[in-house]
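This document opens with one chain alone, in structure tokens, the form predicted alone.
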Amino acid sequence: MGAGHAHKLYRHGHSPVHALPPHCKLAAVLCFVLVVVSTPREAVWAFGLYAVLLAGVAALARVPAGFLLRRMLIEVPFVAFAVLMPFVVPGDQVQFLGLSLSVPGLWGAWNVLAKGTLGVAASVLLASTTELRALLLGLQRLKLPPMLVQIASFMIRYGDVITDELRRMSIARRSRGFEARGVRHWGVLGKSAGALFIRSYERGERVHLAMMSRGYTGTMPVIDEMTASRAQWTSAAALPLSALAVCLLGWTLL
């Protein structure tokens, strides 16, 4: 079972962090991610130190700060979405450069963007130092259900041959002279999506039938048995356990 290839956000290394089995990083990186949850918004300082948990985790797997930031734009438009809190959230206010901004949307904008930005940079670690395919085994070595484990498989394996397919498509569009200029357009791009949509299914049939005729029953073999000592585990426990005292900490000093 595997995704076939490698995917962007996965970077080459030989790291302690890299050499960790999936599964392992997987449950420190849902742990930890549970714990900034739990931390309380009004605990500041314990957000700093979450950070530096992760920046000394990117040091010790030696992913360069500028690829981390590069990759976590994704939650750019939650930052959009958190900006706009202090304006519509109601409450008390506050005068800031001449603007009145609502305290319980100020506490809550943090609140996104602090947990946020951490889950979000504790994801692309994760995905910087684990192969797409090895993270697929360790959720299935986590006992998550094989259905779900074998339709992200499948995903993650087809998805760049069906975004292939639509860009062919696109070509082929365009070198008879098609451009989408408005809205009169929008009838030939629903019947691209409607051609693309029917093109998937049939290959989705024809691959069916053919692992059927390889002797599929329902579950994928498992080539790699990954397994982790009590070292390793000790290892990955390292991050959300230090997480854990430090959300303590935030909540005795409360």
Contents of the next structure:
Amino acid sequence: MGAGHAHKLYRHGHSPVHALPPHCKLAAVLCFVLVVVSTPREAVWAFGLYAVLLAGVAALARVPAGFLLRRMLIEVPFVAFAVLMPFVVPGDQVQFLGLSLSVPGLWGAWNVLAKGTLGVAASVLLASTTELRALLLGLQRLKLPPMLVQIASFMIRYGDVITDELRRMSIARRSRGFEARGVRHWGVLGKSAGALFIRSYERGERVHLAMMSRGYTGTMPVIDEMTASRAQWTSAAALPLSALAVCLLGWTLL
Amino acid sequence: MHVPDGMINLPVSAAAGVVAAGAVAASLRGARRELGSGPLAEGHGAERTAPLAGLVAAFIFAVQMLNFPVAAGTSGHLLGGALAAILVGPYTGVLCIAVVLLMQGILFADGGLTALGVNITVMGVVTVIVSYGIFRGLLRVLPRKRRSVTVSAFVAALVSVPAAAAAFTLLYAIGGTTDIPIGKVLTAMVGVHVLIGIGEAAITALTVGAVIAVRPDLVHGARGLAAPLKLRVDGELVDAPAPAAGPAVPVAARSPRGLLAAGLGTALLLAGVVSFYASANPDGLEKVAADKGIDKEVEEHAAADSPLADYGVKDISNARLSGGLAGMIGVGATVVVGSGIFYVVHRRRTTNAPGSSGPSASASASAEQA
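The form predicted alone done, now the form predicted together with its partner chain:
Below, the chain from earlier opens the complete complex, with every other chain and molecule after it.
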């Protein structure tokens, strides 16, 4: 743990967005995404306004645009899917650059791209302004079953340990001259995965015994009870409420 | 395969969310039972759940990063649903996949927040149920050897991936935001995912085989395979005295009756009631056939005159009622034929080995229990 205790997803800061209680932020992001998804796709300008809203939040949180955009690369695979849509959906065709594209397909691609991108941007902003542990506590405050939150917190805590274990195994293999080049080497990789499972499971058993010896009875004590003041809820609600106004405007102007 | 926001409309996403929440709630209870069994673990199910399921979820998360080279330059990775179900049992499997998807959605923005229910239902629930069902079914039929476990794991993973793709297509057909012809979606999705499924199957089988070689007791799906402990007393092998209060009782030792009844009920409900709302338009294949004129040469099916032809009961004129009735009769017939086949195969397997009646009888007994 010498390399700092914050996860690399989190971007440390002291902005007003960082200071909001996690459950307010979670609820705000969820409501925002819900509003975005229920906006009619024909209201193109509305999605532009949503993007402006998110950019405002990012500026307020002092998250640089490059960081945000790099993290948003996660959606590249489904961009490929969206790009295919204009070619496979039947309907009226338009000619563009010598290609024949279908109009409903273009609308569908736009719909998925715009809503998906906004959703990804909102989640990335949430994860980069909230510490992992705080996020888990926020989920618990939002009445997720405590057991689920505990499992998630164990997964987050040991995720890096297990991933590092996988990396060490890969280094050990490579330092012995192994290089996975094709299907022939799947056997070795499968054995690695099997060994990783056994190590993870046995580590889980050891963690359980260690916790038992420290008085664990199946529930985690909540030490820092988080509360949110009315002002904090109001400022967190600013994002989804302004988005809701845009959405309603979009439906009426349609 | 993570579904983003805006691909499936809100009502269907909400319905999938309800399904996912129900499945996770049931899994929380079931996982306590699954993880609470084992030599060290009696009575510790509740407090073992969090650390063990958490570590297994971390394992799934890590193993999804293990890249498997396919051919020059391309590589794939494991999805892990079938692997989790076979290694730690179906309930814990659903739970772990759900937690992984939740964390991926919130932290890595992988998969939309409003599509979380869809993602959990498709990748967690459908994958695990299909793969575990096939796995258990095959284990019953195949001889009780270790090789059968890996073979069953292979087939289970192979089928589970296209099954998840088909489930996604179904959701897309009901609530997709763009009208892509469903036939095309299904062909593309299932086609691609059959290929992915082959890789998934090979790696799942290799991984299960590797675990079984070292710690067979950790493979939930192979618990029935453990040979009874023998002691050598005065040069003779005798059975070791059974430990008190059988910790070796398989977890799934509860009667499957509830599960069967629920499954049958759901199938009847889907066939009888939900099919009312299915599209009356020809499906993709029928439509393509009609458009291209393929169907001109199709002769009427031999059973076209049967009372159930074209999914309707002949003498009932109300289209919905007749469609529903036909669906329910179809489900009933499928159940009867399917269980008949299973019964025959099961009978043959148990009567084929009269010489080794001891282990085989106990085997079938434990198979009955499981």
